[in-house]
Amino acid sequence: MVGASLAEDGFRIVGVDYRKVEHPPDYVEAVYRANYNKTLIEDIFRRHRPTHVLHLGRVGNLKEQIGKRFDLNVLGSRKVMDLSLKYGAGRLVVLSTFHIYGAHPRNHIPIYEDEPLRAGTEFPQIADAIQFDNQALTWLHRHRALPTVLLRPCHVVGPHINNTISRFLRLPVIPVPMGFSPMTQFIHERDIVAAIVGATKGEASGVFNVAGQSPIPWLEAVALTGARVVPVPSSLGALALRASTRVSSAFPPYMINFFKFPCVISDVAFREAFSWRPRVTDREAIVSTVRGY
C-alpha cells in the first residue's frame, strides 16, 4: 500500500524481501529476493541508486529462529542503512514498533520518544527488535548527512493486515486477563501508510512515535470485535492465548502484558513535524480489521 501511494506520486518502486514474492503488484518496477546482510543487496543498490530508502521489513515472526531474526533485523538493517549512505540516497525511513517500550504498570502516560525501553528486561523474544531500534537511533545521530526517520507505531491493524494483533482480534473466542482493561492504541492501515508516505516526502528527521486518534480500554476494543469474551486468571493468560489455533506458538509472550498494563505513546512530535493527522478512529480501525478481512 505504501508503494502504491508513492507510485501514484511518481516514484519508481523497487522492492526487496528475504521471502519469495509470488505475485508482485503492477506498480513495482522490480522485486528482488535477498537477505539484507548478503552481497546481493549491494548489487541492487548499485544498479538502482535509490533516492529514497524505506526499510519496512523488520522480522517479528517468532517462528523464525532467533539467529536468523538477529541477522535480518540487526546485521541486515545496518547494511541497508550503510548502503543508503554509500550510494547517495537522499532520505531513509526505518519502521520500528512501540512494543519496545513494553507494557508495564509503572509506565508514564503518555510515553515520549526519549523514554526507557522496558520490554527487553523481561522478554528476550523482543531483544532483537530493541537492538534494531537502538542501532537505527544511533546511526541516524551519527550520519546526519542522510536525513533519517525512525518510526515507532502503535498496534497496526486493518482488513489487509495479518500481524499478530490483527489475527488475535479476529478470533471467534478471545481470552482476556481477569481484572485488567488498560488503555490501548491502534492505528489503521490507511493511516500508517499515510504516515510512512509523509515521512518519506517530508523534511524532518529523528525518532517519532505514531498512533491513532485516541486510546480505548482493552475490554471495549475486544467487545467491538463481536467475539465471545472469556475472562481467564492472569496466571493462565499465556496458556489460553497459545491454545488458540490462529495465534499458536507465534504469539509473542510480551504481548500478554499489553492486555494487562498501559503502553500509551505520544505522537505529538510526528504530527507537528509532518502536519499529519490520523483519519480513522481506533474503534473504526478495530471493526474494519474484523469485518473487512
Given for the second form:
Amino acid sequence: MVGASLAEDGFRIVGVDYRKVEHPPDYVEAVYRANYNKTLIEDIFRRHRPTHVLHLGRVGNLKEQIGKRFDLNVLGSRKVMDLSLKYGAGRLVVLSTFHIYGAHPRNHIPIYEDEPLRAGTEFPQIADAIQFDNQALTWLHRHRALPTVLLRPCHVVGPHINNTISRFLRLPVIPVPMGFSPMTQFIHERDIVAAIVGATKGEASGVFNVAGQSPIPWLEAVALTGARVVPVPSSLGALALRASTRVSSAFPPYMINFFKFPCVISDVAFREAFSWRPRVTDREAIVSTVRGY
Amino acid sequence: MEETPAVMIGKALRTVIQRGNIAKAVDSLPVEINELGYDPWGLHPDRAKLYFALASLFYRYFRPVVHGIENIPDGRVLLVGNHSGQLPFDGLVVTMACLLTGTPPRLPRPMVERWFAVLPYINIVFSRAGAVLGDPINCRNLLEAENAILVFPEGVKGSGKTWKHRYQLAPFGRGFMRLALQTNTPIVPVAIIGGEESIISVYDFKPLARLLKTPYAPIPPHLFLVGPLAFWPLPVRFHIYFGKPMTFTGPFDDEDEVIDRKVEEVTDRLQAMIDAGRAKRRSVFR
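Switching conditions: you have the form predicted alone, so give me the form predicted together with the partner chain.
And the full complex, kicking off with our chain again.
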C-alpha cells in the first residue's frame, strides 16, 4: 500500500523481502528475495541506486528463531542503513514499533520518544526489536548526511493487515484478562500509509511515535469487534501463552501486558514535523479490521 | 423489567445521581473526551456519574463539613492533603466535596499509588472516575491542561499510619513542589480531620503485608472482637479545611535543600490547619 501510494506520486518502486513474494503488485518495477544481511542486497542497491530507502520489514514473528531474527533485524538493518549511505540515498525511513516501550503498570500517559524502553525487562524475547530500534537511533544521530526517520507506530490494524493484533481482533471469541482494560491506541492502515509516505517525502528527521485518533479502553475495542468476550484470569492467560509459543507463533507472550497495562504514546512531534493527522476514527479502524473492508 | 436486586440498586443509584446534582456537576466539567467518551487517562464522565453516586453514599455517611472551598482558584491547582485512614476515604471525601460544593464544581484528579494499577477491576473503576497513576509526567500533563490535582505527599506512610502517629504528618516528598514550580501552579493545603478515626490501626503487621503484597497490613484494636467488620469505617464526621493558595517561585530543579525549605512551608501550614481543626472539633462524631 505504501508502494502503491508512492508509485502514484511518480516514484519507481523496487521491492525486497526475505520471504518469497508470490504475486508482486503491478506498480513494482522489480522484486527480489534477499536476506538483508547477505551479499545480494548490495547488488540491488548497486543496480537501482535508490533515492529513498524504506526499511519496513522488521521481523516481529517469534516463530523465527532468535538467531535468525537477530540476523535479519539487527545485522540486516545495519547493512541496509550502511548501503543507503554508500549508494547515495537521499532519505531513509525505518519502521520500528511501540512494543519496545512495553506495557507496564508504571507507565504514565503519554509516553514520549525519549523515554526508556521497558519491554525487555520482562520479555527478553523482544531484545532484537529493541536493538533494531536503538541501532537505527544511534545511526541517525551519527550519519546526519542521510536524513533518517525512525517511526514507532502503535497497534496497526485494518482489513489488509495480517499482524498479531489484527488477527486477534478477528477471532470469534476473544479472551481478555479479567479485571483489566487499559487505554489502547490503534492506527488504521490508511493512516499509517499516509504517515510513512509523509515521512518519505518530508524534510524532518529523527525518531517519532505515530498513533491514531485517541486511546480507547481495550474492552471497548473488543466490544467493537462484536466477538464474544471471555474473561480469563491473567496468570492463567500468561501461562497458556508461554506454553503455546513452544508449539506455535500465534501470539507473542509479551502482548498480554498490552491488555492489562497502558502503553499510550504521544505522536505530537510527528504531527507537527510532517503536518500529518490521522483520518480514520477508532470505531472505523476496529470495525473495518474485522469486516475486511 | 423484573425487579431484581441489581435493577433495584441501579434505580437507586440513578436517583442518587439526579438528586445529588452529580449529573449536573459532572456535565459541567471541562473534560475533553473522544468519540467513545473517554479522556486519554481513561476518565469516562458518564460512567463516573455512577461511581460518584456510590461515592456519595460514603460522603453522606461521613457527613463532612467543608470550609474554605472558595479558596480553590480557577485553572491549575495542586490540592495537598494529609493522608490517613488505611483506605482512601480521605481522597474520596475531598473529591466529592470539590464536585458537590465547588462553585463551579471541580473534579480534582486523585494521584493514586502505583499498586492500584495492578488490582483487577479496581484499576478500571479508579480510571473511569478520573484517578490517575501518581507519576510526575501524568501530573505535569494534567496541570498544563488546567486540571486540579489532589496529592498526598506522605504516600503510603500517611495512609498506613498507626494510632499513636495520628495527625502527625509523615515526611513529604519533594516531587509535588518541583511540579508546582515547573508548572507555575498554586498549592492549596487541605486539612482532613476525621480520616484517622475512620479505620483505626494500632499495629502494622508487616509480614502479612509482604505476603499480600500490600504496602501495609493494619490491625484495628477491635479486630479480634468483630473480625473483618473492624475494617468497616466508623461513622465519624469529616471536617475538610481548604487553605489559602500558596504560590512559590524559583527553579524547579533547584538543590534539594532549597526545595525542602519550600516543602517545609507547606507542611508547617498544613500541620497548623490540622491542629486548629482538631481543636475546634467537639467530638469525632459531631
